[in-house]
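Below sits a lone chain in structure tokens, taken as the form predicted on its own.
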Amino acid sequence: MLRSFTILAFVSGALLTSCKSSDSPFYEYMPDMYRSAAIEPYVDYGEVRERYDENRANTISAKVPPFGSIPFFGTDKEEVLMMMPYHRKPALGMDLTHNHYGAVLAADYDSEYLASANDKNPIKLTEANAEDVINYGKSVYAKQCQHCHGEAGDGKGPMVESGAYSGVPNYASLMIAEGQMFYSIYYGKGLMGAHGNTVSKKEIWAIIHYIKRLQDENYGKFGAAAVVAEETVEVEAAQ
């Protein structure tokens, strides 16, 4: 008798202590311990727990960070650097062609772009690092560059072929200094979109490294690699 007696009580406390929440189709014990009360991004508060409020239902919970805000990178001074805000502008009038709204736009339209050409890849390749920075950027590469400029990089991406772009350019022709590459990648340039905001510093200058393979397969060879590589490119020249 006492044990049915718990038991009951037992249910009955979860059943009065639990609601159902709009979000979910069962029931939920406690929810106040698990669902948090501060604001969270991608939740539409005109609707919580069956109150309604007009005024705040359909609008962005999540808040841009202050201008100049810096995430937390680490504590390696190398990369911390490499990961500061870019010091170069995009060019005069990209607010309205690559959607840089609000950004602080060069006076012109070529100023910034050309003293890229002076900006060096901070990543370094070394014997010991080379092969696993190119596979790096290779990989970033196949999935943000790769469906329009292809596997090769020859410009000849599935988006290509497919018709739905044109005038992609081929890697082997491109002759431009690294550092108009990272600011052609970070702001866009010509037809090609900004990406900046889904694709990290780090992650741009690592393509870089890897379309510079892609140009020269004996970029970042070391050693007898290097040597075979060169040997390799002679021969097939004689042919």
Second form
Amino acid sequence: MLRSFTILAFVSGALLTSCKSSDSPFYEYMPDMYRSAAIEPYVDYGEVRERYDENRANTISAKVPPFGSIPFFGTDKEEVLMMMPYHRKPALGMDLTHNHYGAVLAADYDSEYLASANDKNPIKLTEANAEDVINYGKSVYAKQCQHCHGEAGDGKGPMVESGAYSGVPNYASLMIAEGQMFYSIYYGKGLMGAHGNTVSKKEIWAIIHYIKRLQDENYGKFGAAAVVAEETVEVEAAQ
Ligand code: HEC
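Condition change, the form predicted on its own to the form predicted together with heme C:
What follows is the entire complex, opening with the chain shown before.
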């Protein structure tokens, strides 16, 4: 008798505390263990513990961060600073051609690109770090750029060789300043899409060191045989 009463009490207790959700056909025991009271990403808050909210049904709770949010992390000051937003604006019209929807655009087509010629690579090469930085740039380049630009940077990547794509320049004859390379890689240019969302600023600057090594095998080399390629490129660009 006592035993069956205990079982009955347990069963009725379980039925009373369970609730039914329209999404789950069976009874939900311990709903607060399934549905957190705290807001969680990717949870539908249209129904929480039988409280219905039409306005929140079928919406995701993880919202797009506000425009201008900076995803910075880490404790290395140099790295964190490099995560700050790029200070240049995309050119007029780039919202339609290069996916910069909603961005604050420059007032014209070329002033920001031209001004970017003065921007310098914040990653300074030293005898100690040069090979590491250039190899780092090379590894990102191999994943993000090589299929168009080619392993040797001659503009003959597999995409181009297949005939699917054209108009990729040969770096050997690309005489633009490093700041302009950054601008074009970040925002895109002509048939090249923007890469600011796929590669970080730090990665772009490292790739630029690698591109300069492709342009001049002595770039980033120290010692008697080394030629400071950066100066060579800038002198040529100025002519
Ligand atoms: C889908 C093919 C494609 C990919 C991927 C691509 N590029 Fe390009 N890139 C081009 C084309 C095409 C141009 C020529 C754009 C123009 O001048 O109209 C170009 C131009 C450039 C230029 C010269 C920009 C200038 O201002 O003249 C640089 C530097 C460059 N790319 C670097 C990169 C880097 C670094 C990556 C990888 C992060 C990359 N590209 C990925 C196709 C591509």
